[in-house]
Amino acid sequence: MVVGVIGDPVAHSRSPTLHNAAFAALGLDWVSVAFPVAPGALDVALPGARALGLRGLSVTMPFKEPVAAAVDRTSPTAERLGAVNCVVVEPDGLVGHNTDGAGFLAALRRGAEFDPSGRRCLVAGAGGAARAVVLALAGAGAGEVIVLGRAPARAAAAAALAGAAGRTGKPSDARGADLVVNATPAGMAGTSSAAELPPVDPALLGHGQLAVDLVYAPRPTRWLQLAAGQGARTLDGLGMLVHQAALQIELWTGSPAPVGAMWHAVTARRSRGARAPRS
């Protein structure tokens, strides 16, 4: 059985490494491969996946939103986000899912033993990853979800996903937050944003707070290093990458994902010097 990862570019993606480690651990004769899809070719790629008998697709930039509009149906989470990062090829059509938010919550539990219930959370960013985090935090019972975004309308739309708990805010709101999440590409290796810092000054952070950066290359990011220097606990984005991929494995195979094997694969690859800026 074959699954694919589609994006532009996609050669750097770690998803095949994670998926293939899981298939091997499960004893499945499956393979995950990267398929570069040129802009404008998505309307050919999706039907092609079904025609070729693929079991599913992992979706990365810049196709998460276009795929949500192109599949036959979406999960409730993917529908609310308007973004799909996983497609399951079913006999009656293509089904779009979004595992980013659930992967984020799993990473919080495993990497920091953090429960968002009743907590004050701040999310920097209003793009697809930020929206997934906002929705997930609200679903986990966060007391308040504050969104920082450069575009006021996009920030307001992201905050609205949290319902009554959501609002837009300003960087200084980080002072009183239990959880501060960078969901922007600031600091991401190999991109035009590599030299930037997230919009939350790490000097605003300190003891009793958890700073999470969805960026995982470099690991840790400069922002996390500075936040740790102020006394905050920190968590990088590798956990979210692993756990969102694990949920994709479960959607495709129906089996519990071997998360330990997936962690080993991605950390072993890093130890050999491999680096990738996106999932």
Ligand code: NDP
The other form holds:
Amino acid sequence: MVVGVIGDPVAHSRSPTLHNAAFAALGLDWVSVAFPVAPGALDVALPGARALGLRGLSVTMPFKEPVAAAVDRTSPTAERLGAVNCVVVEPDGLVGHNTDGAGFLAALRRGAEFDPSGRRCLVAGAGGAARAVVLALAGAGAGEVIVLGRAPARAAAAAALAGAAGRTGKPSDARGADLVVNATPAGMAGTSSAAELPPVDPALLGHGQLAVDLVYAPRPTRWLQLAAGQGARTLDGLGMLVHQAALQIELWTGSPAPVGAMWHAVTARRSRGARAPRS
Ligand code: NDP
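Right, the form predicted on its own is done; let's see the coordinates for the form predicted in complex with the ligand.
After this comes the whole thing, all chains and molecules, with the earlier chain placed first.
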């Protein structure tokens, strides 16, 4: 069985490494292959995946939103987000899912033993990753989800995903937050944002707080190092990367994902290469 990873560009995606480690550990004769898809070719690629008998697709930039509009049906989470990161090819059509938020929650739980229930959370950024995190935190019972975005309308739309718990905020809101998440690319190696810091000054963070950076290269980021220096607990983005891929494996195979094998594969690869990775 074959699954594909589609994006543009997609050559440096870690998803095939994660998926193939899982298939090997599960003893499945499956393979995950990266397929670069030109933006204008998505309309052909999706029915093509079905025609060629692929079991599914992992979807990365810039296709998460266009795929949500193109599949036959979507999960409730993908519907709310208007974004799909995983397609399952079912006999009656293409089904779009979004595992980013659940992957984030799993990483929080497994990597930091953090339960968002009743907690005050601040999310910096209002793009696709931030939206998935906001919806997931609200679904996990967060008491408050504050969104910090550069563009007011985008920030308000992201905060609205948290319903009554959501609102937009300002950097100083980080002071009273239990959880502060960087969901911007600031600090990400190999990008134009590499030298930047996320919009939450680490000086606002300290003991009793958890700082999470969705960026996972470098590992840790400078922002996380500074937050740790202030006494905050920290968690980088690799756990979310692994867990969102693990949930894709479960959707395609119906088997529990071998998270340990996937984690090992991606950390082993990280130590060999220095390129900016993509999910
Ligand atoms: P998007 O481009 O969809 O959104 C980025 C958001 O960050 C936008 O709100 C943007 O603001 C804001 N932003 C961009 N640069 C800066 C900056 N220098 N300072 C402040 N705000 C900024 O990206 P994604 O949401 O898809 O991804 C965000 C980050 O999360 C990336 O680094 C990505 O690699 C990482 N990620 C990690 C995952 C994981 O598994 N660990 C999964 C998904 C993403 P504006 O709206 O004004 O442009």
